[in-house]
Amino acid sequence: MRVAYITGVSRGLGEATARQFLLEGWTVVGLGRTHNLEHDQYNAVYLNLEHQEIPEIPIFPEATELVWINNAAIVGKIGYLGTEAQDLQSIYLTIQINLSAALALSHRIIQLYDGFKGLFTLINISSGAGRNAYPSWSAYCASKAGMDMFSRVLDIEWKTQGKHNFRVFSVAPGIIDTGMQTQIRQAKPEDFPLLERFQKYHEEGALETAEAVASKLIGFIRRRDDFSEVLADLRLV
């Protein structure tokens, strides 16, 4: 028995790699606020991650593989810090949701698959924002870049406990056709410098597909053990 567990899976790249989960045959726990899947095999999980608290998360114990992928993100308001643009709440609610979630999350699942045998894969969704600096997205790329580095602390973590069957890795997913980028086209040019550089992805067609990136992650999945490196875009695999 093969199970994934996916975060934001109301829509996007969520709703994308789950449902392509369940055609291969996989059971899913989807977390999220909404469910737009209809499934036997599919589980819905109530998850605002606005709120701390931490769910019920159903445990299956005669599983073979497990996959935990952190996909729920925001990208919080586009514009300068210290200017009219930005606010408080925002800064706040955008690192909890990319990332003190993600870790609280992932810490939660860990404990209800000690001592799992099967093999473990835990993707983080990173970003080229965590990994280049993009003026007015300040909360958003320092939360992907804290991805990343959880990503690499808990691999030398598993390395460390000898757990080599549990592989983490954190994955820029490319640029996707979502609401996400709608939200940036919709920046006003004062506030965000790289405007017309988003527009034009748009424009000439740069933007992939959901289901075209959660076909690639899933192929990464099922070839993790290609990868030694734990920071991975899925355009160059």
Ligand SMILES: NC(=O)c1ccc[n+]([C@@H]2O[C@H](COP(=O)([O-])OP(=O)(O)OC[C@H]3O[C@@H](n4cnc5c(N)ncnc54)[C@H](OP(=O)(O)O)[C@@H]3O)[C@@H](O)[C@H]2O)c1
Contents of the next structure:
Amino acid sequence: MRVAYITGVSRGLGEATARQFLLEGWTVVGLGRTHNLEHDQYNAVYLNLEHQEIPEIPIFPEATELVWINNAAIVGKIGYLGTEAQDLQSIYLTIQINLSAALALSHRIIQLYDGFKGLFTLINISSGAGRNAYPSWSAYCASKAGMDMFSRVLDIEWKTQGKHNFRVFSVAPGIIDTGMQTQIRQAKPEDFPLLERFQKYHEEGALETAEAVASKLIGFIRRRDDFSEVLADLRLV
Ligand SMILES: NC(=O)c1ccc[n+]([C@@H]2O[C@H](COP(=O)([O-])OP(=O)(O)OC[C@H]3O[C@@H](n4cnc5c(N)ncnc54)[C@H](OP(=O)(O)O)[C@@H]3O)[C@@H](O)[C@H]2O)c1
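Structure of the form predicted together with this ligand, given the form predicted alone:
Following is the full complex, with the preceding chain placed first.
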């Protein structure tokens, strides 16, 4: 039995990935505020990542392979720090949802599967924004850079503990045609100097579909032992 846990499954990359895992016969546990999937092997866990409480997570001791994907994220308010375009709540929420919750959930799932002998792959969905500084995205960039670093730390911890069946990757997925990109294109030009670049990506058809990126992600997980680096970019694999 193979089990994939994915946060943020209502739309975008999370939903497409959950659907493809289900098609391939995996059991899927979706964790989020909104659930649209209906399938015998789909388990919905209500979770609002804005809050610190972690609900009960179903565990499958008979599983031979486990995947945990920290996918849910928000881009937050787009605008320079110290201007009206930003606000405190958005800054706190972006770090909470994108980074603090992902760390806390990872801690919990590793505890729950203590002693697991099968293949365990933890994927953090990062972004080019974690590796390059984009003006107006300070909290988002910081949250994704934080994910990259937490993945590198966890990698060392598992190697030190000799847990060679456990692998962690922080994966930049490329530019995907989802609600997040729509929100980015709706930023005000005065708040976002890169607006034209993102509008052009859309006009020129540079965005990939969530389904195509989900396929690449699942292919990456399948071939995980071909990759030695913790930081990955799906456009390059
Ligand atoms: N789209 C891109 O071009 C792009 C590029 C680089 C990286 N990424 C990364 O790829 C991942 C998926 O992005 P996407 O484009 O698919 O985004 P999306 O379409 O906006 O979907 C985001 C998902 O996160 C969930 N979510 C947001 N806030 C939540 C909360 N408080 N509690 C629980 N779930 C919450 C949403 O659920 P609700 O429906 O409940 O809000 C939704 O399912 C993210 O980590 C993003 O940073 C995306």
